[in-house]
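Here you get one chain, nothing else, as structure tokens; it is the form predicted alone.
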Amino acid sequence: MNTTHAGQALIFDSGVGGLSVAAEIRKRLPNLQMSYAADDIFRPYGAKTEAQLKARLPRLLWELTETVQPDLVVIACNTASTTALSDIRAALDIPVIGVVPAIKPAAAASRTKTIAVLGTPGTVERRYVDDLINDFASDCRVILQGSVNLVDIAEKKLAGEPVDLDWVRTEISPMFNGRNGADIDAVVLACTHFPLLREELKASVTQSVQWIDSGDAIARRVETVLKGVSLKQPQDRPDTALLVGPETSPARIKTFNDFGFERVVALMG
């Protein structure tokens, strides 16, 4: 693979959360051509049922890949990955990379052997997360905390609105107030929106905590997969964000521009 054409990837999320993953991919693969799709009209995924997501996502991803023609797809959403990844893969004929909550590295990093998994309810309630805990954190006390509101707070932040730390504290305080809460020294950010709030999360707690996400691991996986793919011809277009729904305010467009997506297009839901 030459340095002038590193391939084409489609990054998909329910909103801006996948930008945290896109940033890590861009850092590792600066020559990769990227498109981004935000399913704004169906957000938040964490409040949707498994049946709703499985009914929507395979068809939507098929339509997007037919339009964008990428070499691979990154499902930069923990809820979608833990719910519908196999269905999406069955619908597409290109590699699909999902997001795995970073439970393994969090368990390895924890000295107190008390960790928390902070995600949407649609992620933390999945059997897939239970399996990850059994496989990689069986020697840890694991506290699960679900929040849909943090997704909305991250969306507001990246739309240029101020974030009140009290909003963040309200969402995360239950996991620190519990019987084992004071022992938590590692928190898995099991929603790609949440790394976008890393500074606010840090500022909302007094104890020393590592906030661990899977962005870098996904970027490394993209690099590995692309080495084994016969790359399509590059397309003469800027990196583009496709927003499924009406949320195309100037501030939100600027956010995508700031993350390297020069062109922002609104699609009909």
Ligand code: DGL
The other form holds:
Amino acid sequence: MNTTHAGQALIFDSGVGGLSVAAEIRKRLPNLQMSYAADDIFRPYGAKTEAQLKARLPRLLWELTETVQPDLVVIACNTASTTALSDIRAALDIPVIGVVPAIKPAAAASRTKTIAVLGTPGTVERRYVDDLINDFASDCRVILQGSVNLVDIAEKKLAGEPVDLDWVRTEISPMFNGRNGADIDAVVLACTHFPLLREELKASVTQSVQWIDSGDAIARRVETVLKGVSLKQPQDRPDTALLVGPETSPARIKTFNDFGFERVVALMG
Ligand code: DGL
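Go ahead and give the structure of the form predicted together with ligand DGL, now that the form predicted alone is out.
Up next: the whole complex, starting with the chain shown before.
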């Protein structure tokens, strides 16, 4: 990678979930120029088939990288990463970092050796997740819980709407009330939207649980890949969010601004 221009990362997700990752990257690399793309028009990814995501994502990411010209792409979405990461990598000629659900640290942190993986329905049924469980959590009981609605609840929260804790409880109570649920002491947040609901999740359960996500691990990986690249943010190029879809609300624009994306642009999908 050359050292003569300022490095730039493109963060990608179906919606606002990748902002939980962007925040960790900013914490570690405050001077890195970042762009963000949200595939609003095709969300929720968790309800899409593998074939649909594999057909859409390589081309979409190619188009976005042609527009943004980043040095690397972060697929800040577990559903896309566990489904189409190798297809996306094959379509691009720059480094692509994906999200790996934090099953290994959760298994290591658990004392009861009972953990849960809370992701989208797509993610929790992927072979990729089974392989991670076999490789890193074979000494644990692992409860899988899929939710599409939590994605929508996180989108609402970041669009400035109130969140009713009962909605959150309804989504997560099956895993705590089911077999071995009372023993769960670590939950993998295997969807990047879910760390945005950390406070609501904590407030919705009575047992003591660690909620573990992959944001910091991704930020460390970005730092490694960009080693040697200048990270001086150009004054004349504000961090920009591209929303794939026809429109966006003022409250949502404010959310992106609050996360440091000063320009928010709607792109027709
Ligand atoms: N944020 C995404 C993830 O990490 C998916 C949300 C969706 O279902 O679109 O899986």
